[in-house]
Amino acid sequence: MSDKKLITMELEGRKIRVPEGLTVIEALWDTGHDVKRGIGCLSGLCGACTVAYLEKGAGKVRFGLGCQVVVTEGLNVIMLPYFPSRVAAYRLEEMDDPYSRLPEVYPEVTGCTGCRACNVCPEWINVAEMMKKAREGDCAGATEPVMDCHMCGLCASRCPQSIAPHYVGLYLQRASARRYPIPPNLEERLAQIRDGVYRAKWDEADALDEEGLKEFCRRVREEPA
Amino acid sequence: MYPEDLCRLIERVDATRAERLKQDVPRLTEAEQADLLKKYHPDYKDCAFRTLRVGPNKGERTTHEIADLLESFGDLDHSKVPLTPAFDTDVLVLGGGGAGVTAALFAGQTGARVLLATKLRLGNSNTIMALGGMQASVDRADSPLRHFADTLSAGKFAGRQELVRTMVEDAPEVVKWLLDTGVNFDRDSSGNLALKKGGGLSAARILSIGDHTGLNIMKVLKDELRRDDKIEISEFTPAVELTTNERGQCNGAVLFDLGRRRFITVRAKAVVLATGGSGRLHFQGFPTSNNFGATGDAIVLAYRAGARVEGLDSFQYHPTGVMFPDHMVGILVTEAIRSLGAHLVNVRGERFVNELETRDAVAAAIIRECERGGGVTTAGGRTGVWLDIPVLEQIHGAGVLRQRFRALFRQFMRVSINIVRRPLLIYPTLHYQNGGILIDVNGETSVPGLFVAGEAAGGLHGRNRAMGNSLLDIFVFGRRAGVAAALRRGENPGAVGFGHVHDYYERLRALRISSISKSPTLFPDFIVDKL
């Protein structure tokens, strides 16, 4: 055993003293609990270990990560994953203009009231404004901050109209991919290897010997771009 | 936030910033970069490998710890598994990362049966800590050629060639599936694809989005697998043995359902293996920047079942993993980092090597720094070297890591360390499994009926892995192997055995060899070493 200091604190509704300075999820490991769910990247970016948690002296229960949140004197934590959400469905590519169908893919999103329970964001995307941009039709400007979204579902298990802004982003995150035209780069060199423009080269690779072959790939390389 | 002993070693950093700005840190030369990894690179270090003593690979050179594993009898009793399946499928997709989930999507879309079985939540997996970005040549200035002799040259030539050409290749039809379904990669103004430089690439070339590429890519292919209800998806249920019939062929998987603690076997016309690396094997001890399944169980699955490995000698270390704080140490910090220009500088405040060398080259020099003397040592009792990140504000003008790296900035600020004015110490972390099951160009193994992608595979990024090329490498074999599979759905898979493991074990007990190990490891011991 080793001369760390113990704190006490309160896991899963139990109380309990572990060494200090580890997170929620190694708390819960070292104290016995054989924790799978609700682990996964242990890097602060899968969304995976949400944890809601009342700090010692504290008035107000916060959000957080499990593999993020480092347990202290008479915090109060259990973990909070998978919350139940739901997911519309729809098909991308049967539709001339997603933004505009938002309204029809997600109809609650018209019920939110602005309450601003959402904004609990772990990586401090503000939800809330996000939704209220989605609502008042500005799709660009509610997706900008999706890409940020891990979709842990903190924001839908706070929020009082059962809305998930989490899927409500995606739909976002999705539709606006389409509505670019293809890359004008990507869309050349497809027709580049369409049209074999690389063939007599490839050949050229294939029928080369190990030196060869090291040979070419130099040359290839240091060709001026 | 950094204790006092560390700000004051940071203060140096601060004071060099203005003269680094100005020094040009010359490029190795072949001969300087080979003589650096044999003395520093991980994979150099003879005591750490030995020679396999059973299986197709006889006689090759591994990690002690994939040999232990190899090397053993399961505790996986077989007489207790049930040989009558519980489901019948065309395809069986073991494992729900970006190759996991790219194979059962378009095996799905040849209108295949599909089960896709995963050890954690679907999508849980390497794929979404892929920050930097995905390679695909696009660019005028570039072209699949220069992509090809890019990647074979990092990974020293011991990649095939096949195999790199067929990903080359399909790279830009995979981008232009991916927008199709709805991934959004970063646009310049013109609309074309934004692309960045990478460490040892001859042109830009790397796609991202933001700094959450993989992530934001996994998002939509996990929306996208709703759509389609003949794919199956089993969460929490890892496999734990492949099966075989009478012919040897692949036909199937015991699953272990984590929840009922119960066997389920799955027959299969072909099985997709797609259960990514193994840097939660801590292979020498080093941290890893890796997800918390990524415990290399295709390699024990497939090797028993008599897959051909390869490479499976040579392993990634991500330059940049986190340090400090003590909690965060192992975690990657983005190569994007490096390629726009950041510094890394000794406990003196000097630069040691040019930042833009390929992965295991940086790594190995950080590793020569400090065991030079030049590292700096946190109260945890760990080494490293500064990071200094705040140098790109000054080339690339103020805000640009608020902007360009607001996942960054924000796992740092909840730890009330600012990468705007603090550089971030780091140390080379346990980050690719550069080898791995040898496939052909349709993702087939040696065994018939098995396929691999994604990680799990190997063959294709030789002894060195370029930044951006696993992250397209899953989409490219993860299509292949899926089609591929999906192809054999007419097939009679006949009854699932045990035959290969039986025959494994025998060549075990002639070698005398009793031990027995847990294997698959499924999930990594937890060992808290603060403890």
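Just so you know, these numbers come straight off a predicted model, no measurement behind them. Numbering follows the first chain given and starts at 1. Compared with the form predicted alone:
- Hinge residue for the rigid-part rotation between these two forms, picked from Gly59, Ala89, Glu93, Tyr180: Tyr180.
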Given for the second form:
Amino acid sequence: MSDKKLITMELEGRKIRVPEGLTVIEALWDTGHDVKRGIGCLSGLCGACTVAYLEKGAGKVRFGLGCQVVVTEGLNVIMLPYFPSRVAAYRLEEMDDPYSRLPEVYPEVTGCTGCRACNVCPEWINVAEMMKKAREGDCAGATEPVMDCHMCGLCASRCPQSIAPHYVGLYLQRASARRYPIPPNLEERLAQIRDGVYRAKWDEADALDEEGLKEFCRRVREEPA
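Beyond the form predicted in complex with the partner chain, can we have the form predicted alone?
Only one chain is given; partner chains and other molecules are left out.
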């Protein structure tokens, strides 16, 4: 049995006792919940495990990821389902300038009122500012903030105009990749991978056990670049 202090919290509408220091996902598993839907990377990258939570004594509900939010005494938390949003169909390879086509692909962007309700991002992206720049035609400026977006969809769940900022952001990311060429050093490395330059090292690493792999990684890190 764990010697960690037990705390009382409300999870999915039921009061439970769990060890202090667990994340929401770990608390669900600790109490026997067979959680499969809404679970992804467990590293705060995929955005699958969105939660809404109210801390003890707080007056405002907050949003985050279940794999990152740590449970505390009196915490009230629920898992949020996937939020349905419109996904536009487009072919970037047929566009000369994808940035200029944003109003055509996602015309709802022009209906953004700047209410800032979308600023609930667990990655602290200023979604409202991104939408403002996109609405004003500054697509290049709007792209950089959303590079850390992990598509959890919380911003869409809060928008009173039924806009899906995360899908707008995904379009901007793809448009940026289409507009700006790959750096020469990256293009060279990708060509080496395609040509199998590193195949022998991959095969060597694949055949190792855990201890051998650790030694292999140590040796590779010490090799000159």
